[in-house]
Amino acid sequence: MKIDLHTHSNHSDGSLTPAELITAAAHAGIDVLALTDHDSVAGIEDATHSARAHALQAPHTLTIVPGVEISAAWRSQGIHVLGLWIDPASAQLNAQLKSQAQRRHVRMRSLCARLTEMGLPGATLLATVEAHPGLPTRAHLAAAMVAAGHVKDNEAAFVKYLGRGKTAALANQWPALAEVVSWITGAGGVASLAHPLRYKLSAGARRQLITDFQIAGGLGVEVVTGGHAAAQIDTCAQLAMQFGLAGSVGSDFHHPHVSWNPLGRLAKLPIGVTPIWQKFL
């Protein structure tokens, strides 16, 4: 069974609509797909309907896992938590995600104001970002800076301006990790720590992060994700087994033109790691 539990649509910083994402996933032979947009469940209904429509036209069945990727804070570090098998109609969750959306809009306006102070056309960049249909992210701002010729590529935008500790970066104002985990569990979902090796933490701090995450009610960790080498997968597998957490697999897919990170092309979950989907599929 081909499983991908971490993908994005244009409701956050992906480039495909939910329907286009479902078509691409079906062509890739994916059996189970989670749509996990940043701080948004707006695309789940369209994704579910598209999967049902596809099933009527083709023998291949694509199961949609309703999900979300929520930004949280731990020791001033930004952390991403995947909520899988959530109830996207949860009133409490939607109220909290509305607050997250407001934080994102305020943050984007502040980022662009800082860029204005640095001599860049912040107001124009803000207008470009806000013209996007999804929630504003730094990735949108980086793309706007590239399109306007201020930097050569998205990576340069983060290295020079937007990355942590850089000239236009802002202090983390996301809700606490434990609070975010409670939103997910309150919506009937399973909380999984996204891409644990991507955070700039020492090995000891990473273990403390996972400890705190588990105490808060987190049940899983993303063991296999897009771009992971075999050694990184092994490290994440060891963390999952050490803490008794289930393991997840997800491409963190955003764009079809990123050849090194296609939908569903993932290594298998290492032996000894309990699949996070075991009780659901």
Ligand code: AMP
Second form
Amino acid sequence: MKIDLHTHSNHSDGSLTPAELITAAAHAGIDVLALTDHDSVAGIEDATHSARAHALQAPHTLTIVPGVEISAAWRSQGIHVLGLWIDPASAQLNAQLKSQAQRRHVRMRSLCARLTEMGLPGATLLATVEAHPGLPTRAHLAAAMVAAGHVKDNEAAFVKYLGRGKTAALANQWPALAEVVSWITGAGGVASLAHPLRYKLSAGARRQLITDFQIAGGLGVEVVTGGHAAAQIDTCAQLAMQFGLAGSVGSDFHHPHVSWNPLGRLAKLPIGVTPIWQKFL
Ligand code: AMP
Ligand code: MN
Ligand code: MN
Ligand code: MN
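Could the form predicted together with adenosine monophosphate be shown next, to go alongside the form predicted on its own?
Following is the full complex, with the preceding chain placed first.
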């Protein structure tokens, strides 16, 4: 069974609509797909409808897991928490996501103001980013900077302007990790710590992060993520087993033209790690 529990649509920084994402997932032979937009559940209804429509035409059924990837802060580090099998209609969760959206718009304004101070046309960049229908992310800002010729590619935008230690060290504006986990569990979901190796933390600090996440009610950790090599998967698997956390698997798919991170080409969850989907599928 092909399972991908971490993908984005154009409701955040992905380039496909939910319907296009479902078509791509079906072509890739995926059986179970979680849509996990940054701080938004707005695409889930469309994704679920598209999957149903698809099932009427093809023998292959595609199960949609309602999900979200929520931004949180832990010791001034920005952390992403996946909420899987959440109730997307939860009034409480939707209220919290509304404030997250507000934080994103405010944050984008301050980011662009900082860029103006650094000599870039911040107001123009802000207008470009805010013209996008989904929630504004640093990925949109990087794309706008590339399009306007201020940097040669996304990576350069992050290295020079948007990464840690640059303008975008604004992580502590996000709500605390424990609070974000409680939103997810409050909406009936399971919290999985997204891409644990992507945070710039020492091994000891990472273990403390996982400890705090688990105390807050986190049940899983993302063991297989797009672009990970075997050694990184192994490190994450060890963490999951040592902490008694379940493992999740997800591509973190954003764009169809990114050849190194296609939908549906994911490593298997290592033996010994409890699949996070065990009691759901
Ligand atoms: P935000 O949630 O607004 O902080 O934006 C984070 C998003 O930007 C991530 O989900 C990635 O899609 C993208 N991103 C983060 N770091 C990088 C990087 N170094 N290079 C390219 N894209 C990145
Ligand atoms: Mn993203
Ligand atoms: Mn992420
Ligand atoms: Mn993601």
